[in-house]
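A lone chain, given as structure tokens: the form predicted on its own.
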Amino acid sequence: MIFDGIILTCVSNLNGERTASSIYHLVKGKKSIQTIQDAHIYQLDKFYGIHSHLTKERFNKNLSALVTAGLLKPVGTKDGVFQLTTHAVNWLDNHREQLKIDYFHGLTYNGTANSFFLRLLLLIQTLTNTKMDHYHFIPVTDNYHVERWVKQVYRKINNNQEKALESLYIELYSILKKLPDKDASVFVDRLTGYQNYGLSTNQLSDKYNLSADDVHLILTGVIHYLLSTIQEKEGNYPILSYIVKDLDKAVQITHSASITSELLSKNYTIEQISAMRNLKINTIYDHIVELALYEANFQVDEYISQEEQEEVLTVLNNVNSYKLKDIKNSVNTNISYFQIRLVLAVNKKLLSQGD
């Protein structure tokens, strides 16, 4: 149900302007500027990367099931483009609270959630086992960086491990008790302690009568909820805050874009950077749009005049579409696709408020 609701919400927000494949790339967390820009423009950033192990076959199967159920219908002759039926609109309204949509902060925690969860899992396993003087156990993860981090933490708290474990329990309980019992229970049943191994996705699916997709999404949603709560009131959660503190809290620009940024700061032109790096000019354009999305003080005026920016925004409001082709056909011919994408990137907050 949750996965179906996410697909339907994405289709609704995209408003027939993107194919279903864009939804697949979004929930998979594809690291392309187009996917990330779409996440911002269509207010779908919360879903970015929340189902990284999803296969295209599985996604298409869900899509077909939604069509068969009368919740989605194709848009004219456009291949892969869908819209909601009246039945789907009513379905979303009736199931909104059950879809857990407010849990997700995908773009914000895409680079943090998995490492945080693995650290938490292994730390709990280590502290509960060593408390019982049981030092030979199979770690729940073989991630080298996570194992190293837990070993370092354990050395620091070796003389106060029982107190640390109690504090961690209190912090987790105080957050999880705010959630519906079923969601909190799914999360707790995934944890491993002394002589108590966490349930697998399939075992959780059987126990709670949920699809494997929904189990994964509930776990991801609860992790995002934990992270957002910790970030909001980190003083209330010293142990959990310590687990998070050196992890990236947001998707960072790609390494390639950072190289382009460095060259731009040295006053190389786009054409020179393209030649120096043996990359297409359009690739350099992609990097600049990526920088515009993440740099708070990005100087967009260096690439498009203020008057032209205002023209793009005016057209955007008039055509009521985020399709680049629709906007391009309505602005001055001197304004390029690259410039339009830049305006969309730097105005993403304004655009999302007006959608």
Given for the second form:
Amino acid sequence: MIFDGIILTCVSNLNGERTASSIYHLVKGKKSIQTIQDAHIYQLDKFYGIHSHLTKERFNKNLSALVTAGLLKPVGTKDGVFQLTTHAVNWLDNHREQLKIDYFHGLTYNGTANSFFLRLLLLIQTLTNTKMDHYHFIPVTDNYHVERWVKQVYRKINNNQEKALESLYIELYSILKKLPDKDASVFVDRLTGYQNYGLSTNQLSDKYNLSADDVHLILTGVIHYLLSTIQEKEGNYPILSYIVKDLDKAVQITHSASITSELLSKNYTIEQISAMRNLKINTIYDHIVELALYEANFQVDEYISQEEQEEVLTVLNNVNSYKLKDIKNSVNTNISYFQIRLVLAVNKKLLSQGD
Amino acid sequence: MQQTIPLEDYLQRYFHFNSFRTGQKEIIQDVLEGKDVLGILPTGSGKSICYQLPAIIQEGTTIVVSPLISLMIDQVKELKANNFKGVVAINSFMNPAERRTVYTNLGSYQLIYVSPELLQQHELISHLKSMTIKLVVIDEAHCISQWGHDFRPDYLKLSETLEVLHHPTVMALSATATPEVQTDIIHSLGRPNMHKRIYPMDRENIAFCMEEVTDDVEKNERIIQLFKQFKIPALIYFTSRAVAEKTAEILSTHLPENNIAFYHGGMEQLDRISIQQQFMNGQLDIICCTSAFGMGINKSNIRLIVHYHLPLQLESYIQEVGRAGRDGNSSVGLLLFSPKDLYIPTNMIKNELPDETDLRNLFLYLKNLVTQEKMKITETNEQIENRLQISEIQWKFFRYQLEKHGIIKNNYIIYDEEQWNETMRLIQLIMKNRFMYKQEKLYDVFNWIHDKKCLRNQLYRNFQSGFRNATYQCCSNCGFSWNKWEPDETETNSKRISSWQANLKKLLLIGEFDETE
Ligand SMILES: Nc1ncnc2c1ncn2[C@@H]1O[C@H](COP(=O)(O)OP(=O)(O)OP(=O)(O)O)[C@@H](O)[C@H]1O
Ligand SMILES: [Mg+2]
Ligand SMILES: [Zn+2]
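Okay, that is the form predicted on its own; can I get the form predicted in complex with the partner chain now?
Next comes the full complex, this chain leading.
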């Protein structure tokens, strides 16, 4: 139901201007400017990347179920574009409370939420087991970075498990108690301790009578809620804020783009890289746009002159559209799609840093 | 080489066992002397130690080629939990950053687990090439044989890999290899002088039961009835993920005293680990699973293995039933089948392999590229699978054949009309043979389930001559009786539902829960 609510909210905000697959990309957290721009423009940034386990197949199933249930209807002849029915508007109104929409801060936390949670999981497992003098437990995650982090923290805590666990209890308790019991329960049941492994997605969905999608969303939502509460008053949550402290806030770029970045820094041209890596030129362009979006010191001037950048920005304001085609039609024909995308990406980055 | 410290001391020091089990010492001595060895030992007999011990005490690195991710991860975790740190499993679940970190530190590991597919990767190989690889182990070695389990062409490239790695000592291990498969393993590894250490692989403490029912509804009833009678850790094997899920749900509603879950290859990593560990830990009693939960799973007190669907080969059955009774105590393998079931496996083996149309499409596609003078294959594997509408395994099979027959070399197409026609005919023949072979394997299963003679005798007769008598009851044809079965039962965990506040307290060992042991 939460998932339905999110889809409906997205459809409502998108105003018939985007297809349903843009919703899929949004909640899945696709790293493309189009998706991130959409998130900003349509005020859906809170949902960005909140459901990374979603598959296209399941998404489509959900979508058609909403159509069958009379909550969504296609917009005219546009393929894949939907709008809410009156029934849906009422439905959203009636369920506002249960939809947990306020938990989510996708764009802010989607890069850190998972690492935070894995650290928390493994830390609890380690502290409780070692407190009971049990050193041969099988860790819940084998993520190398998480393991290394926990080892390091464990050394610091050095036989003071009792105190650390107590603080963890106090901090977690004081945040979770602000949530409805059911959400707190789902979260607590997912945790692993001494001789007690946490429940799987499916077990949670059975126990709480939730769809698998909703289990994921509640867990993600509670994690985002924890993160934002911690961030607000770090002093109140010493242990929890210690867990988040050094987590890289930046969204990670894809592996393939990072290879391109490395080659660029060695002064290979785009054409050379494309040949070396046996990838299409357009793919390399995509990588560079990705770098423009996420790298703090990206040098856009290397790809498009200052004057041309300004031209694109002026047009952007005049035509008041983020559609590449509209912009392309109104700028000097020398300016390529790739260059326009770069300008948009760099400015998007600035925009989102503002808030 | 001088062996001053007795091997038993190492066994005691690193694994805390007093003595070797049958075959272990012989196999370990072989590799320490630099001899290649093929070891056939029953399921649960302790094959892992045969390479873990040499890996610890020898200089240089040991590579273990293993077919299943779950199996690798499990063994690595267990070793780490036992304070052996120089071990890593390289698998496709690792993200690129993790993998890079591991690759740059590769030299610091004594024991590296890897899938055959990843072992073909250039990046990994180039790292391994510069290291001293002392021993390469092929666990579950029946997978190498082209007559083995799944068709995975990368297994057939192992002999080339051995050359690249400067001819390390080789150990191949399996619990299910017929003499025919044994020969094939030795042959594909290109090590004709491999020392054979073959031990009887029958399991004396497992009884075999065959029960015919009319349909799935009756299967469910039968299973529910059994678990009402016995409270025991058990696995139920399915060939379909969906049926495994559905049955887990049905059983859960009818068996409130039992904790039941499903496990299959389509689940996300965190969930897989939690289900597997809950089961190992006794939080779960019954798992409805596919073959993804199987090979190598090492829980000592599984008492019952039910087969809800027919296995495709007796080898798979021996593997899967081999999860039972690893502590040596009385256990049962129960195979349930209905007349309708006989059609499912035939369809499954048909779909595993590409068919003639796929083959024709493949050559049309290649010919097309040639006409356009695009001699380099630029599409990714995924794109090609999509284009030809074939599965990953099917494309791998084709690709392997094309490379083997020189039609593709380093991603370039080499065109010679006559040779192409010849090759196409050859591939077609291979496909046909392969299908017939699988069908024969399936007939072995059909024959076995309908056999009136001792099931133990009939199950093992293709693998070895003779077998040991059953320690407990033998089989349903020798007069098995459920009422006379007295397995060690487990206690009922109370499924008391408490508040999240209480649970959190208990989890974090706060206050009154402090004294839990
Ligand atoms: N010498 C020994 N003494 C006592 N226990 C042993 C000995 N060697 C191995 N074991 C134990 O036997 C169990 C099974 O071992 P292992 O998983 O290696 O079996 P396996 O032969 O690989 O089985 P499978 O064919 O199912 O993979 C393990 O728990 C292991 O610790
Ligand atoms: Mg094994
Ligand atoms: Zn018998």
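Positions refer to the first chain, counted from 1. No experiment lies behind these values; they were computed from the predicted model shown. Rigid core (definition): largest C-alpha set, two forms, superposition within 1.5 Å.
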Do you see a C-alpha shift of 2 Å or more at residue 136 between these two forms, with the core held fixed?
-> no
Please check if residue 13 moves between these two forms, taking a CA shift of 2 Å or more relative to the superposed core as movement.
-> no
Superpose on the rigid core, then tell me if the C-alpha of residue 282 is displaced by 2 angstroms or more between these two forms.
-> yes
